[in-house]
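Only one chain is given next, in structure tokens, and it is the form predicted alone.
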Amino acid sequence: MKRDILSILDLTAQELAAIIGDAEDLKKMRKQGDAHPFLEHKTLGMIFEKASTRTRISFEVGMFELGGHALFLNPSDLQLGRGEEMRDTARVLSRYLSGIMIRAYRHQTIEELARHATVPVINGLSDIEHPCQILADILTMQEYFGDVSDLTVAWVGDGNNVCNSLILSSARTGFSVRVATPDNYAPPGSVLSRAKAAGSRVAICPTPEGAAADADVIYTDTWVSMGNEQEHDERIRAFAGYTVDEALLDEASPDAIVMHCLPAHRGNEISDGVIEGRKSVVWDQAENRLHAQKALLVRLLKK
């Protein structure tokens, strides 16, 4: 039976822990130069409606290092760009590929693909969730803290897709999440309801300082995501006071780390001094996209 990973909640706590453990092993193998062709003769199709740096490169390199092959599929180069329905594309791709990763503007597009594909479908990003990013984030937190279940993670900024997946992941990891956003940019009520029903530990804080107080992790992301460019000036005004800077970092635990899923806009959501500072783990976090996704691919595609 095929498995799709459209949400971080599609993994049980046990499965998530196993993937993180596998990612640690795969990271060690890579550093030691040990071959690990677990997906020999497997092929991953990668559909990109949205531009990408980390998602494309990490999946493509990951499939190569696992002994498989990845195909970059731009919708404008497919018949999707000429009006072919997603359900028809899903059926055809399933006859060729071992799995499909899709990075889409709308979560409904990914759900439609998964409904009609007969091979595993992975959400590489949608407007609702970014589960692959959160797998890398959990791996990073575990590397720095060991057990993550008692951590407090402060999210400061836009209540976007990464924030949504972080909130939902609390139900699988046990860590608590505090969210500070401007009033009109909070996570959707539907996500908060799902999180509560799943057992997530989430608090909405009225100020960035309240969220950051004694936190173990401070996490932020761009204020203007792809698709929101027309709101740029409005968002910059709305998010004034939500920059993760040295003053906000002083509110956190002395051993706190700072995370950002990139791309970063220094001087907006994060200061240059913080992202380049000793508490920043942003580059480890970016690297861990590769290892976490390799572990996910092995779990989904290896017989």
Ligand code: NVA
Given for the second form:
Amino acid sequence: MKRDILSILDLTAQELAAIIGDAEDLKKMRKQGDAHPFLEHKTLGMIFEKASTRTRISFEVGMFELGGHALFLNPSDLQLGRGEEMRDTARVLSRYLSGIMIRAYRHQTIEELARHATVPVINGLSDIEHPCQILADILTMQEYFGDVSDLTVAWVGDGNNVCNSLILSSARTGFSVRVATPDNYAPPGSVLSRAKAAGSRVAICPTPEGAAADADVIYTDTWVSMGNEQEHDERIRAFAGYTVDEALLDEASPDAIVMHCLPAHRGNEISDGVIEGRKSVVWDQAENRLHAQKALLVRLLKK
Ligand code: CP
Ligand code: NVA
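Show the same protein again, this time as the form predicted in complex with this ligand rather than the form predicted alone.
Time for the whole complex; same chain goes first.
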């Protein structure tokens, strides 16, 4: 049966651990220059409704390095952009491709694609989740700390897609997540209840300092996600006081690392000093998108 990864919860704890282990192996092979053509003759269609640097390039390079091929599909160049239905697109693409990755504004669009596709569908970011980002983040935390299960991860900023997948991933990794957001920007109640039902350890904190206190990881993301551009000024006002800066970092554990899924906006959600500082692991996170997604692709597409 085909496997879709629409949510980080679509992976069991064992599968997640195996993917992270495979990602470490693939990273080593790549560094040593060893070929690893595990997906020869496989093809991945990549539908992007929104912009992307990391997701697009890491998936495309990943498929190439695995011996397969990736196709970048802009909906406005497909008949999808002229009104062809997603369910018809799903059925037709499934006749050509081994798998489909999609970045969409609405999570329901991805669910509709997955419902009608007969090949695996991967969520490359929706309004609700960003599971591929969190795979790379878990790999990054494991590289820095070894076992991640005892970590405390503080999320400071917008309770958005990346935050949601992080909270949900606690049910699979065991780490605890503390979330500090301005009023009205908390993660959706539906995500919090799914997380709690799945066994996540999550606490909502009233202040960034409360979330950051003795934390092992401080994680943030843009205050203005793709699709929120019209709320830009209102958001910048609402998020005042939520910058991950040197003072906030002082509240965290002395060995803490700082994470950001990127793209970053220095002076808003993160200070220039912190993102450029020695505790920042953001470039490793970005690189690890490649290794973690290659491991995921092998698991989903290799027969
Ligand atoms: N973090 C992330 O998904 O980056 P892109 O938007 O560049 O793909
Ligand atoms: N929350 C951001 C993540 C970008 C990778 C957005 O949705 O734009």
